[in-house]
Amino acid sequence: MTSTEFLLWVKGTGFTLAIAVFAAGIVLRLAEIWSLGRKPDLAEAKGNANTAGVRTIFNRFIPDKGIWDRSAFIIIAAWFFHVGLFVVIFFFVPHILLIDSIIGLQWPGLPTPIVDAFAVITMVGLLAMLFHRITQPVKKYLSTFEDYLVWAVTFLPLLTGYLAYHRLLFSPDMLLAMHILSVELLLVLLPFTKLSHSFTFLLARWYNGAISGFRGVQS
């Protein structure tokens, strides 16, 4: 199989069949998340749920100083890989006309050297996340192959992405195929993986906070 043949398979078939396990993969997991179901809470409400819920949803993406003092160097890292990742998938041009040709939004992107320094970024975050969980003999320990895998299929469409838009190593054909692949092998994954939390976070955190303020307690 040429360069070309086998980007125009990553293209075609490759993508359809990652896009259905991806949908198939989300939908299994809400409905694993659902079926859990949850016991009517027959005590007196001392608060508002539904508020608590949508305000613990953002005031957890700001960190209180006593897991500021204990992880800094791991939050700092990971604002840096999340934001960046963001920018990257979401303000790329060639990305938001995927997603146009896909589901028919689009908005502006930015321009191609900031998207470009932000997968540069991206990569050194991810980087240093890894550095800190080999050296730390702790989180080493507690380590699986589930969060090497993790990493690694998060951090192969950024450096594929990379080498793509500043074709080197290998031919065009060759670096954008690999590219496409490394998204599908990334969406194949996402919805059996740790990276369910990209989309179960958002459920995990209301659930938390609409609890507790029910209760009439801090989330």
The other form holds:
Amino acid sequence: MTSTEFLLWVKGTGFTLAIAVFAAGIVLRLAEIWSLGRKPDLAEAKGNANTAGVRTIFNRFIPDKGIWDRSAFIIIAAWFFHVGLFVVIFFFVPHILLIDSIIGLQWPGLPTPIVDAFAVITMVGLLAMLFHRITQPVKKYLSTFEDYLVWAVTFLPLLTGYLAYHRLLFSPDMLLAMHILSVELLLVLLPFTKLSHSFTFLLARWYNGAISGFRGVQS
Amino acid sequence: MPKNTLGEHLRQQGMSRRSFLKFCSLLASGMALSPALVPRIAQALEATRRPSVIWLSFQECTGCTESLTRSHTPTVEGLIFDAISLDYHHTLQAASGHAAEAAREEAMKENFGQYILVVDGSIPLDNPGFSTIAGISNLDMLKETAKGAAAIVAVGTCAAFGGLPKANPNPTGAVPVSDIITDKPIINVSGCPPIPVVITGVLAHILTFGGLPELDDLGRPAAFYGQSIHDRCYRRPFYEKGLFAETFDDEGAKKGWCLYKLGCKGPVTFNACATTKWNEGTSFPIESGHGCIGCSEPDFWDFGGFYEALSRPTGQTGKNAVYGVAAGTAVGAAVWAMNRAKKEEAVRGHEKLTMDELNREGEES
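Same protein, different condition: the form predicted alone was shown, now please give the form predicted in complex with the partner chain.
Expanding to the full complex; the earlier chain stays at the top.
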């Protein structure tokens, strides 16, 4: 298989399969969560559950003081990583064109060197978090194979994307193919691992906010 | 083999020493050779006997030959091309029918082991009748002619990688030369068509040094195919700045912005277009406002459309995502039903303690 054939496969069959598994996986996980069900709360509502739910989705972006005091390092690293990842995925022009071809939505991108800088920040954030994980005894003890796996499948698309943009080590078509393949791996694993927090965080935050809102207490 | 040398032939054509040396310098720089080698190239080309070249055209469009011969004024490349002893080329030769085939057989016999075989076009393997010359199938003719060749130059993407005939669904079972001939040195001069100076550069290299130039992993001369169009593109700064033409006639297009969004395949295409340029150095496709179509790469016809940006998937992703959602919904519904059944079973199995039972437990303990 030449690098061109490899690239054609990951852009065609490979990507189609990955997207189908990704879409099926997300719907399945949502159905699973929804089907857990909750008994109706028969108590009198003391506040609006929905407003509190939506508010909590947003205000949990800011850590509360107790958590900040205990884990400032990991909060900063994770913040840089998540913001960087968001920018890299959604503001790199070739990525926007890809998303447009799937869902038909387009928006303006950022100049490539800016996205490139964010990619570096994102990778540094990920490396910092990995360092933290393997140097803190308690965290290391709690870490499972899955934690390292999801770290790796998140890091690989960033690394291969960085190499592809700077055209380092391999031929550009090979690099592009490796980058797309690593993203396909991420897409396939995302719904079935801890990475599903990329969409379940909305449900979890909403639910936490909603039960507090219903009882009329701060979430 | 013809008696006169290449130098004599070029002088007969009225070529000055100055322009000959200029051409040698161009070849040296084009192939990334040291300028100190220019006199050696000149000397070798001067003294070389006109080599016998057999040119076989299979499933092709003659564009490669056109590229080499259709210049408005006679170019140095053209003269060098004239200077080889082109013993067989069924488009260019005057002879036809049996006389033409006799010329090929004679050239093969006289220069066995020494002639250069140039092939353009792919070879159909499905049915030999898809493409024949003088009743001989392309496959047989290639095998027979390759036997006595010193080297094979696969000119054009069809001969090098299969090209248009091999494009999905490949109705003729087309394959490139390298799929059939494995025991001869093959140089792939890909492009649709290839740049004339690249074809003559390769021939000149063989004449000068007697061996093959350094090749890349796809068998192409590294000197010409070593860098991508994107890396040498004068519009690259616009790519970096994020300034893209959205249509072929918008402000961005008029200002010469990057053509990535309009489907330019420059980032994954290796060729010398951006540096050597076409039509005697006039321009190259991107300079005239059209994205690179990736014509020097294998399977470029199947790259998802010339006007689709490189990052767009080639499959029917949207449709398959819908299938994915449908499958997820089906499995999700099954999981839902299972969860519900489990919950109902738990409710049914729930036993309430009575006061009597509690009192009895208290007495027992």
